[in-house]
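A single chain, nothing else alongside it, follows as structure tokens in the form predicted alone.
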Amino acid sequence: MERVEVAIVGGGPAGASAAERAAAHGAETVLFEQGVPREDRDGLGPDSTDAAGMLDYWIDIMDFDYREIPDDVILRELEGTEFIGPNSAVELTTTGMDASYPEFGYTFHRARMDDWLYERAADAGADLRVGTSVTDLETDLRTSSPNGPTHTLTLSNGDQIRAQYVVLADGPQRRITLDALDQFTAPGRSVSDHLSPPEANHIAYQEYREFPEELFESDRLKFWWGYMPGETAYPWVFPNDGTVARVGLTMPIGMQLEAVDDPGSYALLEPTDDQLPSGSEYITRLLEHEYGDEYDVESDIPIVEDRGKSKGTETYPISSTRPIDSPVGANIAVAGGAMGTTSAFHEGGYHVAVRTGKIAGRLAATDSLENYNDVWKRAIGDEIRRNVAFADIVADYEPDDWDRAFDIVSDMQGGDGDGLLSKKYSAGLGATKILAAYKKRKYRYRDGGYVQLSEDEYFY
């Protein structure tokens, strides 16, 4: 049986980053990724997709010098973002966070970024086996290995491989993670209680659309809040190269129209709906709502079919829950979307995936994986805590709530365009209530309280 020091399950940003760090620190490292085709990639690659926008301080969270990132990865430099409510809007021109990157952020080509991470991992000496997936993982807790438990991975071709350390980075779908971690849960309990994909994820859908030049806004992200029902459900537009933009949305999985209290208050629902619209229908309605008076959406803002996964469209899960600790006593680390890491309003998780992957790979290669849970909290804990607190505040927002919030934020900014994450405000009762609610929730999640399955709940 083949033996390696570090085996990595999944080849998204967390897995590729783990492979690069582990190999760079001298460990014999193999990464397994089943691989999927894309219209914008020549070969197979990771089944990992999101709206692909990067804020300034996220680059520091990834622990990259922004000058390392290849020019062809970055599509558009951003100067700000616009949050649009049913009757109110607010524009931000800074995140308010200290950052080395000199602009607000950028949009990027997801496949090129993924491929760059693969190049880094290969250059470091990692063995990247794209097209081979892992179907099962068993842990031997009673091994005679001086470094503790070992693992047997069964591959899709029937082969098996033995590894000292495993990094689970199989994304929000968690095909291997759930069963692998259930080896260490108490009888009658399952990690699925915390990370079952239908409950712990949102579903996202996006289309690549070619905009008329006069409509294309090249330097900002746009989000519409209170236009569709569901906890942190929203459409967006992200500018790409030329006049192509990604138009997408995120929404809870399996939500039914019957669960919506006031369907008539949502701009993207219609009185004749007998069920919630599909992702593609939502996007058509958004474009009609915004531009339909002057443009024929399908002919003037067409789908660009040579982009993305499939004919200019992509559907993918987004982790939308609180993270879990890893069973480091079993020599296993879980990284990225597989562990439940998320970002503001469940979007843009690339940066926390990269950072947790880097940490897991380095610690596995240096026989220090027992420190993983502490180290990732120090690296991204503040980010996770902020995001979970924000998501809690808006969980039950309806359209009118978004309008009130955006009016308050406009007052809070005082016209200087500062961001929301760290600015000190004094703008009346409304602002005071929002800040008090935010601080209360952040306090609730102090000392790693945002973790929903802690290390001491595993059994070895």
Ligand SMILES: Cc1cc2nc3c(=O)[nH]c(=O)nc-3n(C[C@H](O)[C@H](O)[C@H](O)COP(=O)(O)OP(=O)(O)OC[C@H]3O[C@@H](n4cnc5c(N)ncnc54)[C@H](O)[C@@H]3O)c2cc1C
The other form holds:
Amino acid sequence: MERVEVAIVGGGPAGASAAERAAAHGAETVLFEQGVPREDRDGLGPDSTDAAGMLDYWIDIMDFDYREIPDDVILRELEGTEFIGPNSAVELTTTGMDASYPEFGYTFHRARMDDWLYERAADAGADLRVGTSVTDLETDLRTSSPNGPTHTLTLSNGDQIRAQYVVLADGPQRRITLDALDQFTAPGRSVSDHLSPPEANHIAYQEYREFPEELFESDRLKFWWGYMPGETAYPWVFPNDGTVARVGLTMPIGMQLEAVDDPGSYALLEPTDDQLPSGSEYITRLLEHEYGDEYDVESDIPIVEDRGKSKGTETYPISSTRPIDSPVGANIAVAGGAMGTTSAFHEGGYHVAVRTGKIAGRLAATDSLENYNDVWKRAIGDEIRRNVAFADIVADYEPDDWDRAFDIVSDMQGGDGDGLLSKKYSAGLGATKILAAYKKRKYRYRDGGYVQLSEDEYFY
Ligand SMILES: Cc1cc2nc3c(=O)[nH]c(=O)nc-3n(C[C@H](O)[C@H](O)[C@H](O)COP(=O)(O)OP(=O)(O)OC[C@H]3O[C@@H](n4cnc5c(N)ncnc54)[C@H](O)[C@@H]3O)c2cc1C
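Got the form predicted alone; any chance of the form predicted together with the ligand too?
Below is the entire complex, every chain and molecule, led by the chain shown above.
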């Protein structure tokens, strides 16, 4: 049987970054990516979720110098973002964080960025096998290897390969991660109790639309909050190249109209609805709501069919949970979306995927994977803690709450470097209450308390 030191399951940003670091540190490294077709890439590649916005300080979290990112990856430099509530709006022109990148952020061509990570991994010497899935992983805890547990991976072509260390980077669906980790959970318990609760599973859908010049806003992201029901359910517009923008949304899987308390309060629901709209219907309604008075949406803002996954549209699963520790005692690190690092609030996750992947790859290659859980917390813990605390606060927000919050944020002034919610402002009692709630949540999640499955819950 073929043997390698480091095997990586999944070749998104987490897996590709792990492969690059592991190979750069001299380990014999192989990465398996099932391979997904896209209209905008020749051949198979990773499942490049193309919403792709990057904030200034996220580049530092990725541990990249922004000058090394190829020019053709960046589509639009951003000056800010706009959050639009039912009767309010707030514009942010700074993330409030220290950052090397001089602008607010950028939108990027996700497939090109992912391809660049592949080039780096290949240059470092990693063996990237695109088009091969991993179908099973079994860990041998009692192996005679001096470096402890080893793993047998079964591949879609029927081959098997043995690895000393495994990095699981199979993204939010966690096809391999769940069973692999369940080897080490207590009888009757499953990792899916933590990572797959129904309320954490979302579907994301987006369309590429060509906008008339006068409607196209090239330097800002736009998010509409309180327009559709459900936790972490919101539409957005991200500018691409030319006057093409991605118009997308995220919504909980399986939510029913009956579960909505006050359907009439949501701008994108209609009194005649007998069920919640589909993703594409929501997008049509958003565009009608915003531009329908003066434009014919289907002919003036048409779908651009030669982009995305299929005919100008893309659908992805997305899972926004709190992260888990990895069973490092079994020589396994889980990285990126698979470990639950994607933010429930803004869906951002590329930066933490890259960083956790880099850490996992380096530690696996240097026989020090036992430090993974400590090292990733030091690197991305502040970011995760902020995101988890913020997501908690807004989890039950209804349209009125968003209006109230945006009015308060509009009144904010100044900042002290911990993002929006740490700012000193003079917006009265409402602001004080939000800030107090945020601080309380953050305190609750101190010392890695945001982890929902900790290392000591695994059994070897
Ligand atoms: C609609 C949407 C918009 C988003 N917008 C942003 C944004 O603007 N900014 C941002 O930072 N983040 C954004 N994110 C989040 C970001 O896309 C994810 O956090 C990031 O892709 C996670 O990277 P990953 O490598 O962990 O997983 P993924 O990118 O999901 O990669 C996992 C890879 O594993 C492969 N795979 C799965 N199973 C197997 C298997 N058994 N064998 C082999 N290969 C396998 C898949 O094909 C895939 O390529 C968005 C997500 C969605 C869904």
